[in-house]
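Below sits a lone chain in structure tokens, taken as the form predicted alone.
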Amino acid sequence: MAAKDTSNKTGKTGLIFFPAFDWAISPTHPEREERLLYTRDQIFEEGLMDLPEIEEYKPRLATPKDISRVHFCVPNVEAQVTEAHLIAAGSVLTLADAKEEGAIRNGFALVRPPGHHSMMVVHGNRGFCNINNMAIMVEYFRTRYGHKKIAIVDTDVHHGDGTQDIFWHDPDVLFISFHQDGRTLYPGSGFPNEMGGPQALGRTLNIPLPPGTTDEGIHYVLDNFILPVLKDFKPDLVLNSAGQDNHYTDPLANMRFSANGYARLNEKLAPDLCVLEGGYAIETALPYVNTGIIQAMAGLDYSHVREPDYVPGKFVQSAEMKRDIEATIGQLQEIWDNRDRLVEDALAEHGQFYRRRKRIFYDTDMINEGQEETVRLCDRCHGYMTIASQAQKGYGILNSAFCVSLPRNACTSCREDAREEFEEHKEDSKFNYVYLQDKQKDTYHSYETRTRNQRDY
């Protein structure tokens, strides 16, 4: 794999490695430290870390406040995360700082545990995820550096349902996910009709792809839909949840993407920062995919990045598969083109409040959660949201929580009503815990109704 400079781009590519040696779901689980160790061996063997285009950074710990900007952790942050989770999240924040300070042009956080299945409310581990590293970075960028419009492109083979959930009602975050069709793969979601909440319709764009989709199909989606939409949206930052389980050797999925295809995707997408998500072909995919992505980000020649068993023309896309993908893109293009009208119609339909109920299954911890979400549809701001959540394990109630979230642009009326909801529910014995997330003031409150103890971040 040559590392020949073919670009006149300036600025370094920042890298962080965090294999999390002391964290594992089980010793033989697919999500384990070897996912990163083989990659690290490969890029040292290729001499990439000695190149002037690459700068390695050391991770740091995220704080409970960093986590609370995104999540309502029940009962608290400390109960849901380990030190490994805090270091993985802190690693992406280190690269965020380096990017904002101008020390790097772009960066790649090769960290674990992953995060994109972790939703706003957290009762445990689902899809190998406890906290959402990508979402934590987005809120950090917005709080510390004042960015408003951010685009997230999730290229993991599994639908990024956690990231979708967190930004479902936020019109300033564009979330695009392409993934293997949810009818054939966990978590069973990610369809075009999942478009976002009433005030953010069309800002969630899901592209389910048929099993067996090749480089050709994924690059068709990128060239004909994702890149034009990004150009139209004009985000301050483009971030990539860089799952690598679309690879043809991945044991948990059924796609046919190659390492070179991933590198070309990265070159075209040109993300500001990438965060590793899934990818479980430890020896046959990850070292080659990650090496290709790193070289593409650094403006280096990745044309010789190739898996030992890869044969050009090995995978051919059928005419039927091509028609299916083109039809999906046509449907999504119509949603994107009509997004403002969709919002107007939804606001007229729902009136002052929007409500939805959800059932969430934590496949790793075998927890079932029921949620009732209520959003104030305010004509002066994005409105505040409340979530009533109850989780159970087996036949017993695990925990219940009432969560209140205030957006950054909250008007005076919404601020007063949200705080009133928080104070009233502190006296409600129906819930074990009550939370207030005030993004405008960057303050976060957790109250335990049994002990009447309140913690503030």
The other form holds:
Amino acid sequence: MAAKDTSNKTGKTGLIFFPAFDWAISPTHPEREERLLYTRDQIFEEGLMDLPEIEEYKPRLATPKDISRVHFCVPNVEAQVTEAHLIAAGSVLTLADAKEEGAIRNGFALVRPPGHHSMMVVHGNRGFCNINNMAIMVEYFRTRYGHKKIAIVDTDVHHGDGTQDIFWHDPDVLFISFHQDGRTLYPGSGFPNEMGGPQALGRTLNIPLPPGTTDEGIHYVLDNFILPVLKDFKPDLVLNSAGQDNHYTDPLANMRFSANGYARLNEKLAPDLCVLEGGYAIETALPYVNTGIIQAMAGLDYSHVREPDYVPGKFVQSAEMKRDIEATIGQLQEIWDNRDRLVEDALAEHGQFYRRRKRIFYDTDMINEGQEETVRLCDRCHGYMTIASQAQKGYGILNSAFCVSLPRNACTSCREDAREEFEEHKEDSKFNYVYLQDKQKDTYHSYETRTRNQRDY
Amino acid sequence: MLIGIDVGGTTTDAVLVEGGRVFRSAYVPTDHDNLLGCLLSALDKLTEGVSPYKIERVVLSTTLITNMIAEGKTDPVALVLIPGPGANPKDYHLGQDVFILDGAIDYRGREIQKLNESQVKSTALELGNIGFKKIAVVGKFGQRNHVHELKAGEIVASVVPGVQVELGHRVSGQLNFPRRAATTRLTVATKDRYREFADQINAALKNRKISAPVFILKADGGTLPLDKSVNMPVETIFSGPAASIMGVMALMPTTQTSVVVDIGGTTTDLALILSGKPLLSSKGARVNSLLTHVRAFAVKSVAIGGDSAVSVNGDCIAVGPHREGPALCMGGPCPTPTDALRVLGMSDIGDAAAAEKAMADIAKRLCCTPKEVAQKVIDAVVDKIVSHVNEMFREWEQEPAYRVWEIVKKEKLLAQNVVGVGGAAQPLVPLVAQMLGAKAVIPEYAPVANAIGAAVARPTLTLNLRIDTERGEYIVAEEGLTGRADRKNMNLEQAEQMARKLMNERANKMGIGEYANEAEVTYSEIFNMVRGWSTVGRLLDVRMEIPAGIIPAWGRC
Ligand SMILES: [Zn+2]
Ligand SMILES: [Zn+2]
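Moving on from the form predicted alone, please list the structure of the form predicted in complex with the partner chain.
First the chain shown before, then all remaining chains and molecules of the complex.
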């Protein structure tokens, strides 16, 4: 990337391996202790941590404040995260610091549990995720180091709907996700017409791919769309939500991507940092895919990484699939080329406020959430946002929350109005909890209406 | 009576101990070209007038292998790798004479690509034609399944007459293929020379009518019977620092956290004893540029000592890292910390006037007094040592961990004692201790702590047991042992019992059966293997070790 930071002193690849060998969602859940066991065996046996190109780091624990910079955890951070989540999130922050200090050229947080299905408001676990490690890293980079423009490329087979939700209205974060078509896979979203809020149209780019897409198809998307778009956008940082479930052996999806394809993708994308998301072919894919990604990031030869049953040319892309993918890319190219006009038109169409209603399903915890989201379309800043959220479990109401978020560049008027919304809703018995996320001052407040207890981070 | 002889870089120290006391000590200068000679002359000095029948145990350390490796005098070895999929073997930087074979074993020990026997044969012929007499055969995941290593080794041995073959799985059962490859190669490269040395020692002791068991000291502070150690010569590297640390363990047994400081002429060796246990380097020793699987204490060598050259750089005083000769007060060519100590009245070694002059020359250039210069020199030395000690603690704290509880619960340790050993620059120890907020300790017999450590160190031994109940197999790589494991739901307790039984057998085979009860489980893990939504088996790994310790005959601990 043109804007890539080249100030690092070592050229090393930072690696945090945190397999959470003592943590599982449940004993037989795909997100269980065993998930990274064979990956551990492979990368330790390869001696990757000993290579001069690689520096292994120990993770720290993320703080409730790091998490509150992104999420409204209902009722509070402690209720939504375990120590394993704090370590996974802390891992990405440890690598972010190493990157900024120039100790590493790039880095890979090979950690679990994953995060890309976690949205801004968190009532429970969805898609194996509680908190969004990637988003926590992005907000940390911006608050701590003042980065403005950041690009996230989500290479997991599932649509990164959580990350999309978090940066939906943010024109400075480019979110690109390619994934198996939502009509055939969880979470059922991620279509090209999901392209961001009125002020950020075209900064969310969704590339649904047909089941069975091969290395050839994914690299076509990369070469002909993702890389040129990144070149246009000129981000300070490129981050990869590196799921590994596009692999041809993944039990939860139907794609035909190989370990070599993944390694080559990371070589071309050259992300500053990678964060592991999903990937559940724990024996047949993960040991090889992870080895390949680490090697590609470290500039090592990955051509010897090959799944035992893989032969080049194992999968051939059909002409129909090729046409299908090219058509999707054509459609997205149009969105990208017209992004500024799309924003202009949208702002002209909407008044002072933009509202949308959302229904969110938490598959792991069986929670249904209804949201009403309101953003002020402010011409002096990105505008403050409120979310009224109500979560149901079974037939009972689980929790209700009113959340106020202030952008980093908030203007005085947005600041005052947001503050007012927060204070007003503290008296509103409709909500159990009221939150104010002040990214400008980097302070975070939560209020429980029943006890009138306020907590500040 | 127990004998300990530690061959160091400059002197060879020997002690005769009995009932927790040093009965006699002796030292001779080390002659690196004649290690046997200097070991024996130290022994003879020590045992003069002592009946050989009173000697119950002899422990030696040797720098033979360390020196062979450092001087590049090891025998030429062809390294034959069976790497399978993964890294390009070139990225391991294993040096010259690396040959690659087809065939692959995966992380579960399953064969995923057959060994190509005709390729093994042709490679063996090529090696024979080149003239290799020593060959190391190492396969990736060979410790999980050694059929390829065995078969390849067998073919090589049958094709190349008189060849010596070493197989990777016998050297280490742990993960890390490049380290296993390097260690296996070093093992076969030093075996002949080491065996010769061991034979000479045995003969010399026999000559002297000493029939007590003879042990060799290893890098992990443990001992092994000399005749068993011939299969693992590389483990004798770095036994010098190990001897000193074991000396401290013997002289001041404690469960506290201590820093062991051994200040020599040009280097200072630092080691940590954490809550009474010496810290091992996390993955294995680094020998020159080679990373190995050899268990060794984590020792940091800092290039500073009593003879480090003091120089002036602008307004600053720099100490070390090089040495130009002895201290000025000892007739050397340039000012050193030893001179500074003399000027400050902290030692009475050497000529006071010469030391004074050494400091005065610098003082003139910096417009201060000789005493101020001396103080600055000592401050610089102490600062450097302290910063390296802090770095060691930091590195220990930053060692990666892979479980939630390990990350959350890891305590922060601070030095409670700074223990000085070795002859030189003892006056610096209290200064280092003060800066670390710890107690300075110079144990009784500190100058010969290393030889005492050798004399009283007990054997150490490791065993790695891996059980895969889905495949119905267990394997103890170092023993080349495999068997059936039919209980699908075997638990960790049962696995540990099995490991203990195997450890007993291994210890007996090594001639150290009486220490088998000291074995501890130092690592164990169990994973349920879930396929679909049901449990199909378990993976269990148990590492059992007889850790470094002191034999009861020392009578102090
Ligand atoms: Zn996924
Ligand atoms: Zn505004």
